[in-house]
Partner chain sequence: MDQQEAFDIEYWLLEDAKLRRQPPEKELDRQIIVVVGAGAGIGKATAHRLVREGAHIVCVDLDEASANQTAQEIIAKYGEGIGVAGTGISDCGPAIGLACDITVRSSVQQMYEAVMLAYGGIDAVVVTAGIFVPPDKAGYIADRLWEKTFAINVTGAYIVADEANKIFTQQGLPGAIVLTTSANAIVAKKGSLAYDSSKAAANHLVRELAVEMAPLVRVNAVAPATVVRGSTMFPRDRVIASLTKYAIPFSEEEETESLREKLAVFYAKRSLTQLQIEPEDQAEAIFLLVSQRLARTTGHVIPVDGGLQDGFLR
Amino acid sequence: MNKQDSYKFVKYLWRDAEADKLQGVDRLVYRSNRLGEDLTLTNTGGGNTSSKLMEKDPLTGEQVEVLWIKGSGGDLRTAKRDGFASLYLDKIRAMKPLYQNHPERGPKTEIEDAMHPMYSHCVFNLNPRACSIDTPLHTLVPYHHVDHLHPNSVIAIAASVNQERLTREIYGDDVLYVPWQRPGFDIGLKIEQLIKDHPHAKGVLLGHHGMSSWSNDDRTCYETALEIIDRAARYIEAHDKGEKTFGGPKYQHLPEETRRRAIAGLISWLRGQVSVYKRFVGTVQDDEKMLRFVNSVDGPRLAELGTSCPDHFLRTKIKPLFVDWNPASGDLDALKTAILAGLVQYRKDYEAYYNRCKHPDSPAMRDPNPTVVLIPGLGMIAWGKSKSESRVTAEFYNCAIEVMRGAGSD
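Coordinates for the sequence given above, by itself, in the form predicted alone:
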């Protein structure tokens, strides 16, 4: 049987004929590229993969165990060998008591923040690539290979109100569950203990974040990741609300010619409004899925909830601007007035958010203009400093919509 037949919602891209020609880090690159090639598995620049491999120490000539992990900010689909950080595994593990013995430890403590810079003392062979913030997870999972991804279907489960119950319902004892907390040593230690308590588990669902799979065989690790994702997608499909998705339609689709004419008359003006601090380039999307969301009853309320995954935040900001406009009127002047009012409120909301969350050492407030604008009847306009960046912004918000669809199916 073709391995692809085992899955319904993911692509099985592993080919033994290709992988078996490779060794060591090159097999990790191959696995990473295959995972990144299916854009439903993780967003651009997101997710990380690792392998614990034996290498020759350049100082002693002895064999040492090295953690190879995708570098911070790299993209799985396009990653090459130089996109992976390399760390002496025994040195990273030696950091464990340093954290555990600290009197004040936890996910928001000074010692947690102090751990990440210490990885520079663990670098193998002078590798300049910065390691991922998820390095403790990859280090402390007691298996040779780990894949950490942000798939839409899994995040939909992880972002739902009943995420823990759904994890048990969908996966049974196969997948562990950890509530949301930021990546770091603390969550790595919790996952390590859970694996000790449940040694047959094949992965973990991270609340409001994503998932990880593991195995001592790299192909099995890859296949386990696909299985976890596919099972979540199958559950969502079985509970899909059809026409009632997002509360059902509030507005009807505008004819394609009408939409395109309206967008053509709007986009240059809108670009000027959002490019107050820096020049933006826009990507327009008005396909059926996007129109279903922007025309829906619950669209404005759901958009206001913000991001479903921390990785989305840098691209789509705290939330999109959802414009309050009735497309049936066809009044572009009224639309512009609504956009101007929405921008004023959006900037106020962003400034309030920044002031509420800033610390003495926080960077200056970013551009307070939205990077995603949603307009009933017309669709989405995503913004970025270049054509490719605006497309990535659009990709991220499409992921957010799919997560909201899936989370609402429970």
Second form
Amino acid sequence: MNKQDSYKFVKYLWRDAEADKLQGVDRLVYRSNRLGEDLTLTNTGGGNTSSKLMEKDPLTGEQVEVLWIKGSGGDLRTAKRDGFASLYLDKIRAMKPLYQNHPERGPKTEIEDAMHPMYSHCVFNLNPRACSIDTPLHTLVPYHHVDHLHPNSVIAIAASVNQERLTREIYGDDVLYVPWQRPGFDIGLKIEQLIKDHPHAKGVLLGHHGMSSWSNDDRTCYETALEIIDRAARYIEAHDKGEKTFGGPKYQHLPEETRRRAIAGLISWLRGQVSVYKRFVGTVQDDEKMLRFVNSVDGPRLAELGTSCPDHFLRTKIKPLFVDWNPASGDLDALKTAILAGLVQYRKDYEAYYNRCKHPDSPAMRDPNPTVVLIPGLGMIAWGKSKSESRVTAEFYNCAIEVMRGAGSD
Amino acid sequence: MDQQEAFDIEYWLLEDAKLRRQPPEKELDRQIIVVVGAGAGIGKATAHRLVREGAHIVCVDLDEASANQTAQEIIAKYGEGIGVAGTGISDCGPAIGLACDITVRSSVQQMYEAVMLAYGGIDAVVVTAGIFVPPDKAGYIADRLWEKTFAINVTGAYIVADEANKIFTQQGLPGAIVLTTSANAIVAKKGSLAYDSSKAAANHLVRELAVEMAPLVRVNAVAPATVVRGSTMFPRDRVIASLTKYAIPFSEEEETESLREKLAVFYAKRSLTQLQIEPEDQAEAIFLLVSQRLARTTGHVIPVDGGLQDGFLR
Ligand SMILES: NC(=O)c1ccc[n+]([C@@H]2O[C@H](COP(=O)([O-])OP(=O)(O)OC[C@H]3O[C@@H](n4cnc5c(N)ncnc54)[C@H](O)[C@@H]3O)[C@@H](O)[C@H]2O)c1
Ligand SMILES: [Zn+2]
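Having seen the form predicted alone, I'd like the form predicted in complex with the partner chain now, please.
Next comes the full complex, this chain leading.
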């Protein structure tokens, strides 16, 4: 059987005829775009890719090893060559003792945050693109090519209660497991050690976060990523709850015509309510998947638990506003009252969360208004500072719902 | 995942640094602006002017194809953006094109409904849609055409503003409306009786709406004169009629563009600044009125006419 026919949920988009025309970093761009093209593989702006390549040093003319890695803030689907940072590999490897010799190491230590600015000293060929926060992982994995992605199916496994056991069950020894830890040197070193201990492993599942694959061959790295994601998606399908998803339906879907009318009549009012500090632009989502969630029995409880992908917090906030309203009543005034009450509570909760968790050097509290509003019967309204940003917010919450669906299918 | 861990990501200093690296916001960022008449001339130039300041542009025109064309030009220049989501029209980019006949209230309502689903609100509405109907050879204007002139230039502008007012009121955020009248609104001329009267009515409509919609929404207008380039208001026949009227020499064989140029030069010479007036000059004034730069101005009509002594108020 052909490799490309063996996947069920992911698209195999690699074409040798195209890739083989390309060299060096252009092949990395090609691989990244193919990964980004299939939304089942990663979310907008999420994930990163790297290749360790030989380049001619502009100063000495000698061949040197360079780590090409997706830049910070970029997007795999749309990234071009200038979206990648380039770093001298020997220099970034030399950062390891700097970290290891520090008396107090680990996530959230001073030295962790002090490491990232050091990358500026390692820039190859004056490339102005800032490197990704995941650069230590890409450096420390001892393979030429590394892909790191945030696929819904994998995160569903990685966010479930039994994440470690499920990883074993789905992947056996092929894929390593590390619990959630924010990106940085510490987790990079842990993965480096795990690979030493399990040299046959092809990738790793990162708790609450996503996965990585690696190989010395770029196409194999791509295919491994697809395989890891497809296996997670197959597992989820095998355990799908069908009608009972999210505890089954609580409300009926309203007909499209009624829904759109109601949203069009309500949304500018809602915009005014959430734009107290700054104006927002909205995106409406009322497709089948969204409606199943907002109309479900467990929707409100799951939404309150919050988003499990740390990657999304900046856009979606830690939880959405789930409006307590019965769509069967059709009472739009009651809906407004419910939204107002929900907003007051939401802002209070957000402020309390900020005050409870803040550190002396934390940035000031951000806008306490929700960016994701879920309304039974109607769907989701997501907000962002531009249309593009509000689409990202909406996309991220679509991901969150997929993750909850998968994580609940044990 | 526990809340502290979530917080430590949301407020991570490295993430914060990433946010602070973003370019500063532009003047019209976060805004959704409806430009009615965006298919041609001054409206098209306005759409391109406002998007440069960060606004999302709803390009509206009676002619759907030209509305879409302007929206496509904007998307080609600024990109669709990132993020893959949104149902139906809500998956749009920084601009959309919509068809609408401003003389029909239900058509205007449908247009705004689409805007709500696409972007969720409005921050400003610009109306450049207008019509000039020349009198017949005997200098007479039929009742039907008189009505049409008023339907578009006065009633249409009113309906667009009136329906916008409902949204502005619901939304509760300060907004702006800019209409387009004409130098002719205050200068009486031969051969443009219906048009000039309609524009005079539009001038007063600006003041009435400003009173009606205060304090939330400012209502102003620009009063252009003689913007020949890019305008569909100057078809070949009208240009030839004007050249003849002003005794400007021309030949029937000349290209329309060359005839237009002659007329534009003549108009320019007639003004105090002696400069030709471009659609972009009107767009600039409209931008000022939409933005916070003229945030203390409402109920006024700003002439952008090169300086017409006849148009000075007595
Ligand atoms: N061009 C000038 O010299 C000049 C001078 C003074 C005033 N003005 C005024 O400026 C405005 C814009 O002029 P322009 O030169 O850009 O004109 P234009 O004809 O090039 O553009 C006007 C647009 O309005 C649209 N439109 C017409 N009727 C409509 C309707 N019922 N509903 C929706 N859209 C409709 C047209 O399709 C067209 O795309 C007009 O109000 C005009 O009266 C123009
Ligand atoms: Zn990641």
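Positions refer to the first chain, counted from 1. Rigid core (definition): largest C-alpha set, two forms, superposition within 1.5 Å. All values derive from a computational prediction rather than experimental measurement.
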(message) My question is whether Glu62 is one of the residues whose C-alpha shifts by 2 Å or more between the two forms, given a fit on the rigid core.
(response) no
(request) For His359, tell me the Cα shift between the two forms once the rigid core is superposed, in Å to one decimal. (result) 2.4
